[in-house]
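One chain follows as structure tokens, the form predicted on its own.
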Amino acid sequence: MTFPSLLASAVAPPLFSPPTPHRRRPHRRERLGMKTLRLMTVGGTIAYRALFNWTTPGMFIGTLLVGPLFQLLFFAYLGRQLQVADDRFYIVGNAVLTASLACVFGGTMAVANERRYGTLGHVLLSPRSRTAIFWGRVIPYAGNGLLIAVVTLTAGALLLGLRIPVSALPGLLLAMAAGSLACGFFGLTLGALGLRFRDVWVVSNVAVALLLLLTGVNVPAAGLPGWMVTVGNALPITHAAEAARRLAAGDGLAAAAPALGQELLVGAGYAAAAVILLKIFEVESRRRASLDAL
């Protein structure tokens, strides 16, 4: 055999190749829930970034750790003076208050501090879907009022000497995260108001005090006029603190899942109301060119 065939047989392919492994192309749809996905993660955590800031980390130990723990140990002392509810009612309570703080102010940033630095023309020119942009950016203040609540939970039981079953924990976790979001979609529909009105923060500020006074949290539901119980039923909080107090005393996942399925329920409600606010007051700024006016 001369050297040329030698090489020919040297480099062709064989005859009877292995198949290759067929790989299936993600589908349009699938490819839009995964770019959709990314926008409301990446997106998200990037606006949390620029927009929810502290000078130093002490700054923020003192604002949402160290002031929410000292409310709770007000509410918790001023309760066994008058006797009005054990530590439980309170300590539990008040923590899961205690993310109203971050995810509301926070909420409420997403959309006025765009237009405070000049900003929310850009994000309303962009081609991407206003809806996942707007709701990304409650994800990271969520997580952020969920770090809060656990915190002033942990702190307030070993203070207060509470004693919670280990099996209700992950329910707890997960009533927590429910009131966190639900309290997330809550300032971002305050924030939509944003848009129309200058001074948003004082809405902001009157919306945390309501929390305070009609969620049943530091009052008995009992002990409140028929339409406050009204009102705070359809504020969030009101719910998760429910569960909450129901798996802290060992009921169950079971006897706090329609408390959770309702605040949930919320949390959806608000969500949908912050779209359509943002698209309303959206038109109307660019009908009266005030978009970014102060």
The other form holds:
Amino acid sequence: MTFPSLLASAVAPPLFSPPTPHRRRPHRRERLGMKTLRLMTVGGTIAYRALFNWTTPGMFIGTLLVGPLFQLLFFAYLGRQLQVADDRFYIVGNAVLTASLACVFGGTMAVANERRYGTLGHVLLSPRSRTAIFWGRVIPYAGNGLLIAVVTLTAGALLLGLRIPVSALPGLLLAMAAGSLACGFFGLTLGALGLRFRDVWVVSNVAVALLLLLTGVNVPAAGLPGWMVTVGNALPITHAAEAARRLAAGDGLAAAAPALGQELLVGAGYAAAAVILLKIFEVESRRRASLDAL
Amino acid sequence: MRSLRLLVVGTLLHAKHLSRSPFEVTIALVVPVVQATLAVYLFRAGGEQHRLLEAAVGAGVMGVWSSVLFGSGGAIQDQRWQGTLEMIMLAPRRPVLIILPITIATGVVGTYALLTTLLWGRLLYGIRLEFAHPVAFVVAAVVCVVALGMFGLLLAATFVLMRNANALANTLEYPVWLVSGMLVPITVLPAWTAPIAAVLPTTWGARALREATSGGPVWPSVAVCLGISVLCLALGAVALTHVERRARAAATLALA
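Requested next: the structure of the form predicted together with the partner chain (the form predicted on its own having been shown above).
Once more the chain from above appears, this time first in line as the rest of the complex follows.
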């Protein structure tokens, strides 16, 4: 419809109204896309509520908000004492890292707790896409991680007197979201190992500890050996923390974009790895009849 | 003598039991090593190479605290889940003599962390294990483990009253590392944390080990650590008796 005809219709009611056209039935592919999106969001939310153990506010606040804040304070004071880097380095980096606690354990729980509670078989009997089911599981945990990172950054900045430019906040939110999502997929990859190994929580605990060391959040990359930096580059959080630091320093989104892109790439890599591992281990578990064996 | 025998045999039994768990042992060995590595690189980056042994000891003590916090905090709950709580409470001895060996055993398992970080530092980073007071270091380490075990009894007796004890345990790990000066000197913390640090046995245990490592008056710190821990033991014993009586009266001993 052109502009004059629009104006005419606004001035005087049309004498003839064309019959209302039938709503176009969505194409099969569109319907499938909508269904998949629904499966990921609704399925992910239901699974989060069912499998997330820390459902009381006290547990949530204690474990996921207060604990990470003290982690930030611990490293910020250690950094101050050793004068390795300034407060911004520790506050921003650790705030991004705090998302890893919820995301790595959450992603692991998304698979491992299904097995623990004996519901994994039911999930795998579903005729829907495994990829959509398990990727959907990551979304609430990534949201959780983002919330923790935002709260930790706010509290840490207020307590230690860090000033962050207001213009940097949308970019920081983006960096923390990218880090949380990448961490969630990293956790899902570890959770996939839970189909093969008996005690996946050992792997998750060690992985979370390694993130402290290898992501360059607490020790600047220049102070780490080359191989640790290389491993860190393939881990979530590393690039998100770098992007967040650039943004907090007022460098702008353009300066942080390459690091953000790398973080998303790392996240996509773990998303793909999780799907492949889940497929391989599922087939093997079926063959060995060990799907629910603990 | 019988009580002492019970304590020793009980501690050995529970230390062996905990050492059979791949999860406990892996976490006790690997996580402190990661923390120690982090500390070593941080101290190097900060130009404090001469304090690397202190960093390794500090990371080890952090591991001891984590073991005691999670092990002792959940000691009674774990017995409940294993279905052995009624049996050990039926024993014709005081509850404190039954539960204390469990909490001391968590400290003993924590020493795996201390030994591993020292070995790791020596083998990988060439840190020379030259303690200023070697004998005092060993004594301080033993006292620290026993003292934290006594503190653990207080945790066990109070955590069991709380439905969200796990959350409290998760929350307390970093604050105690921070306030006790295990890696960060207390002097760089805000002044209001000093009274909190002063009443924690972890502060004095970590201080005794640090002084034995780098030089300083070890014995006063050892004595204060032991004194506070005995107080914790007394409070824990009272709390445990109260909890046991209440659980027996309400018939909730085996209920989570």
